[in-house]
Amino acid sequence: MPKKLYIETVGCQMNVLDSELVVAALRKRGYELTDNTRDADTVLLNTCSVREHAEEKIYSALGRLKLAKQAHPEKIIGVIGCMAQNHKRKVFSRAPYVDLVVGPGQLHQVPDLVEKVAAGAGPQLEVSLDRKAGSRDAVERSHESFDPLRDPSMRPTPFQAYVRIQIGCDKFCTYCIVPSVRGPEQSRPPEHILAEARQLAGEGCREITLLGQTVNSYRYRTGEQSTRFSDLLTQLHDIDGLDRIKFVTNYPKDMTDDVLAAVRDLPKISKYLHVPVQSGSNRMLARMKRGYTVEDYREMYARVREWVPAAAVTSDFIVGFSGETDEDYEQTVELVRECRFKNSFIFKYSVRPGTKGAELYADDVPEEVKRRRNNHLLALQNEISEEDNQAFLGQDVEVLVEGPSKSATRAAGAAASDEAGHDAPPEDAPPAADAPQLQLVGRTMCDRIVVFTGNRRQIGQILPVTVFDANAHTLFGEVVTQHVGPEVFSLQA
């Protein structure tokens, strides 16, 4: 009888990809997935440390597993990912019934560690070296893990996949724990990336999303040869079977002209650029150690508009960072009004132990002020997004159909599931009509969500859709019916 695995993932796209790789490795050891912890022989929680809320969510989940472990001592419980690297043995002290704690750089060891626990070897801890615990080369080696195994069933959709091109980060923003838990910045060899992309295309993937903490900082050197990010995009563009190539997340100072030229000139490259600014105040940017000024960001943004006028640009913002005044915040509001981002991901500052921010600055902005600024900035961004989405009314857009919309899934009685991007607000679509067709959701080349009525045969296709309505987060449309000579050819057929 196959062993059963339950895995829960929180956090970014990197974690989603990590879970896919872990599942693929465990399948080779005879595991199959289950959607509940009661049936599982092994329960893995793939974790995030970017915000305190994400960590406490994991400890709450572990608390709920305590009784299951007492009733079934043979059940293996593991904490993997960024929180495992961050907390290390603290996980065992808060939840003594946990069997393994494994950092992002050791995920390829999970199958062996599970077998060790099952054989009675006791709790297992495998994490990377701390940044100051050895030479850079030694620390890099302890974090490096590019597992080639893939598992199509774990992807957002069968025809979309993430491809990691870079791990770690050397920016050391004062609010961010990532350089500690993901290690030094390392770019993956281009030939490995290309081989994985070809494999995915051969399995039916039409769209890949390249992942990196600062993805456009990618540069791989071997001997005298150097591969820039724009070079990698050009090489990926030539792969047969791939129709779309996205990439996240970008660093403003590395948005060079050669990258923008590739986005402009290569038809498969998505015209979607996620370039976090975090604050509109130079004083805050300096405290955050972001490495650029607001003037630098504006210059970069102007070049984006010059090279790729129709690009959709999105951003991240932290409100209530240590010492943020009303004047600092108003400068952020001014920048949002000026740039008119497609959307923004807005977070209240959460102090992270182990970061320079926690060491240097008091978390002195009251929670009420953080909440007010967060809600105000979110309302402004939603207003801008809705206004700008009105420009699409009456236009035809190309949509990669991802599957049933959330409301259609709920109407069918299934559990709601996250749409493919994992990084956008849910669409506010009305329930599907009582018709044999289905309400579907997809994304445009510039990553806008589109909802329309269609049928399951259209899932995975790229279709023209005419937009007839829009709100802040979603375009609503209908599939274009093409007329060919005297006959009517419908793309819905």
Given for the second form:
Amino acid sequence: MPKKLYIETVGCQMNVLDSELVVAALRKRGYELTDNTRDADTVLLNTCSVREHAEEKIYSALGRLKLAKQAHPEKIIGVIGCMAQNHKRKVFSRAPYVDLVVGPGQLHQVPDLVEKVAAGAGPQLEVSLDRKAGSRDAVERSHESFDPLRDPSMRPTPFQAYVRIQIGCDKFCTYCIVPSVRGPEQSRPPEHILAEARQLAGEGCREITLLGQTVNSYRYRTGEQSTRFSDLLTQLHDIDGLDRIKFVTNYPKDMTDDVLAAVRDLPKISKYLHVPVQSGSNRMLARMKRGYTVEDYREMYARVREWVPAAAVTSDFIVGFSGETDEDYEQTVELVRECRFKNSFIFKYSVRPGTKGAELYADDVPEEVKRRRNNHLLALQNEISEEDNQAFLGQDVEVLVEGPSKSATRAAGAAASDEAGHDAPPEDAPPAADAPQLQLVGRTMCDRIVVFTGNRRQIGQILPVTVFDANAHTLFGEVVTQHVGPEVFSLQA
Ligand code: 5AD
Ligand code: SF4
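I've shown you the form predicted alone. Could you give me the structure of the form predicted together with ligand 5AD?
So here's everything in the complex, that chain up top.
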């Protein structure tokens, strides 16, 4: 009987990719996935540490697993990813029945560690060196990029894939735990990335999304040679079979003209730019140590509009950071009104022990004020998104069909959790057997979500869809049935 694995993933796209790769590695050792913890021989929680809430949810999930472990002591329970690196042994002290704690820089060891536990070796802890625990070189080496050659049969969808181009982060924004848990910024060699993308394209993958904490800071140096992010985009663009290349997340200061030129000139490169600003107040940006002023951001934003007028720009915001006054917050509101982002992810500041922010600044904005600002900014952004989406009514957009829509998926009982606030890819769930027509969801080149009625065989295709309705987050449309050429797509969507 094959062993059964249950895995739950919270957090960003990086975690989604990590889980995919861990699942693939365990499948190679004879594991099969199950969708419930009851049947599972091994339960893995792939975790996020960006906000306290994400960590507390994991401890609650562990609490729920305690009884299962008491009833079945042979069930292996593992905590992997950012919280494993952040809390290390603390996970064992809060949940002594956990068998495995493995940081994001050690994921390649998971299959061996699971086998060790199964063989009776007791609890296993594998984490990377803390940033100050050794030379940069030693710390870098302790954070290994986990990008084994991918097995096509193990990808969640055959036509889309995440590709890591960079691990870690060196920006050290004062609120952020990522540089501690994901380690120093390291760009992967371009030839590895290109080989992976070629392999994916050869297997029928049409869209890749390049992942990095600050993707546009990508730079790989060997000897005299230096590969910039724009060079990498150009090389990836040449790969036959790929139709779309997306990338997240961008750092405002590194949105250089060569990157914008690549986005403008290379048709396969998505004109979707996620460039978090975090705040509209210079006082807050300085405290956050973001490395730019609002004026710098405005200048960058104007260049984006000049080089790629149709680009869809999105942002992240933190409200209620230490010392944020009504006046600071008003400046954020002003910036949102001015930039009219396609959408924004808005977060209440969550103090992270171990960061400079926790050390230097009091978490002094009351929860109630954080909540009020969060709701207010979200309402404003939604209003803007809905207004701007009206421009698509009656237009044809080009959609890569991803799968059943969330409501179709919910009806089939699946759930996706995304602590970072980013859209998780839709779960692939079977429609009712007697319903050939189902609600499908896909995305445009600019990452706009489009819902329409179609059938299963359209999943994985790029189709023209006429938009007849829109709200803040979604365009609703109908498939254009007649044969159409690309000239029909009048709006850059
Ligand atoms: N509190 C709240 N939000 C945070 N983010 C990162 N760290 C924190 C924190 N301590 C947000 C930022 C980042 C996004 C992924 O999460 O907006 O861009
Ligand atoms: Fe965190 Fe700043 Fe790095 Fe983004 S750029 S991962 S917010 S430290």
